[in-house]
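Next comes just one chain, in structure tokens: the form predicted alone.
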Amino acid sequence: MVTRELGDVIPVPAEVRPDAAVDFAIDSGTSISAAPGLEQVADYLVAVLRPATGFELAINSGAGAIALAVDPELGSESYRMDVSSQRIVLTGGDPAGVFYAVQTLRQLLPVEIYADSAQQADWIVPGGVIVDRPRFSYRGAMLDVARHFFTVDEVKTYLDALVQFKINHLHLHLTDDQGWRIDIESWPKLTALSGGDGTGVDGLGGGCYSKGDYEELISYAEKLFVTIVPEIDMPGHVNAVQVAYPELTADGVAPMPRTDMEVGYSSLVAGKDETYAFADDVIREMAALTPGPYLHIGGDEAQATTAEDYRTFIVRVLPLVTKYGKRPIGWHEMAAVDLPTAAVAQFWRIEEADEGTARAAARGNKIIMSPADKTYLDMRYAADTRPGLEWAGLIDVKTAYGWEPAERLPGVGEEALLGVEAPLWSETLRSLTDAETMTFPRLPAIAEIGWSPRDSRDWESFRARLAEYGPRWRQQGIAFHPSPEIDWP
């Protein structure tokens, strides 16, 4: 008996044509075939279906009952799912598109599919056709590992949860006033002095990644079609840098380590050659480690930097990113400077307008939308929920869902948008459970905004589809906030 409708997934697909007369049953005889180049996706499909079904699901070179194929005419990340009584065909415009078709298939199966041991269930997929494509090429989440460090395994677990909603970028906030979380060979004291125990907020959650750790994360993310975007925050948020290297301060005196949540008090010195030697080395090493196209240089909350010095710093540092083959992203404050066309500004504030971001969009710069009052996953759901902050307001699920990126800022329309991102700052987080609880169920709302056609979004439809995800998170052991707006089963 089919309990799911063909379009009952998140994000909602672009086109759904159900056929109530047919469905497909996965059974012990079901096999999988994959076109050349899709072997990795086929392995992933087997890995997510085999534990709960108990079926072998052999991969063969013939015509499998579940077939994976590529048709470039569908477009990047797009896919088509054809479900008949005899066969399921998942066709992507590229391997990423096939991978997203697999995520849709998982959501159409019974909740038991997420179990890690064999279950008794009818593995029925409703019949019909889905044709789907992303609205934006950049659909991101950000994890702050600087204020509270998350291990390699914790980040992998977080990635596993994100990709179910077709998120394709993970922005790692690697450095801040409290700690430095990535090994830099040319400046080894960064992690030796500012990356260990006691360097998180309240002295908790310290740690750092070796280059091998970071490469492991990159490799894992690539298999999930996720691009890692590393952030080295400059010229502010650098107290941890200056603790390790006092020569990067104005007076050559190391500041005291900081584990509080204050911001805006630290700054690199725009007039010192050492500043740019440091920036060059760090950007060079991070660019060499990162295969993705982006490198985030921060640029936010630089209150301790004068406007003139901030301009000097941005003008000198942005070319270093392109020098090492990457496209610079920065928080939208950097749009106070006339940016090179390749630079991307990430808007994060709560104001209703921003002149610099609008000017950058008019000049041809792409914009990532992360307004704090809609997308910041570290904001509390309600006044009585913990953890979280509330400086940008309380963000329930309806608030996270009920905004439109192309209308958020005057002068920043659809054509200017690279995409959307939901940041999770970690000042109040103490565990992966905290991170998951703040992420879910709001992240799916941002994911649907980033993927689905604008005119397809509907709150009542979304909240009904989201409700069905509660048992799926429970089955996977993923923590989530049981928001009262949703009628959880």
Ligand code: TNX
Second form
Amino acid sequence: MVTRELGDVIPVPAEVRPDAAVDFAIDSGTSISAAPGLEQVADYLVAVLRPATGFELAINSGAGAIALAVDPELGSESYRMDVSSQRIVLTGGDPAGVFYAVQTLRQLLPVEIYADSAQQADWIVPGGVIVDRPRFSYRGAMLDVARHFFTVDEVKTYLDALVQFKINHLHLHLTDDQGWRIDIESWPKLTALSGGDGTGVDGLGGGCYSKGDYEELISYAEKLFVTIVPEIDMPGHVNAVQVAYPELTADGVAPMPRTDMEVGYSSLVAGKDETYAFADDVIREMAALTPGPYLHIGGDEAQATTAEDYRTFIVRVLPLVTKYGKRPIGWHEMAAVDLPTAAVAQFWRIEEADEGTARAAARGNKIIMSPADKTYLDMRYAADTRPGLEWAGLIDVKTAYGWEPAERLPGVGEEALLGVEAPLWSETLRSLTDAETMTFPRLPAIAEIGWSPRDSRDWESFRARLAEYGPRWRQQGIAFHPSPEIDWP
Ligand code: TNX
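For comparison with the form predicted alone, produce the structure of the form predicted together with this ligand.
Everything in the complex follows now, all chains and molecules, and the chain you saw is the first one.
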């Protein structure tokens, strides 16, 4: 069995100092200790190590052979990992940092570590020191649960896979023309009429979350240090709203439910008071459900809204988000108006420049980079791969890895960036397996861009580290696309 090298990690750590003389072996006598506040991370560590090792790995309050500690001087989400022949010390700048040290540790163990029953293996952790910290505080993935609904359990499974690459935000696209996926008490027909079976694309894959379901998801994500970012898409992408509430259309007539893939045909009415009563209620209820700082209001592809109505709408709706204590995020089209400083614009297009986004950055707004031709996980890998779309091009792993967020848009440099996000739209997806196949192995590329130092990016190194992941996904039952660019073992 091959012992791994200390730097064989995705995203590649900031500093790695191997010392082959001091490898550490986890064995049946290995104990774990956790400083106050790290009990949950310690439980997570035991939960990921115990099944495959078969060891008890008792958590004690003294000095364990694997010790979890906090040193705020390291900084938020950062960590230090010291591996000697006697001990492993995982020190985080905060509990999230310790959690990321644990993710690094998992990747350094043999592939058998993901098995759900006891395996014969030498559980050797390569010796030395890693000092690691994130480049961006926002490292996101997005899942479209509107075009194809994913259950709470499916989203949990997806989260388990994402956090291995130190992703810390999951943006949920909860509403679209086809369906509405979250119960809103003050507008109950949204899910009653537009959240049931048959409301996904092609009349498949419908469903919705009760508030209880959604809270369960949020607390699961919290334990994985993931912030859920809910998106309610407005003023376009609202056919499902108007099916349920015809008073929110211009003529008061309910449209037919639609499960095709067309976009840009529906709009809330900027000149109606009902529109803002609706937006206020939905934002209030979503804000109350949301412990995280962000609430995404969509704002994309409003082709059925005039430019003037669009601005009127955005100017009235942004303050509602702030009124309920949240920081608004919107797709970059919303930068057509002067945004309040707290607002974040998410760039998603394929053009080389974008005036609105650059203007927002110049005014001090933060930007999330999701250029469709690099980060869209719903694009096909190659012309002959399925599922997927190809309007933004074909995206192989090298393409997903080969771009630089601080150079993507003129006028949007490093200091303007909140981070990066890889969106997965679900028009062509029919299952969690489809979602995983589109996500892996491209998500790790985006994760490395979001976490690792800019000057550490190296395609050949990434390719080699990624290859090791094939067996790891297989062992975990996570589907992935066997991209021919990678020499999978
Ligand atoms: C564009 S990206 C959309 C979505 C589609 C996606 C498909 C964005 C903000 N809007 O409505 O699902 O393309 O790739």
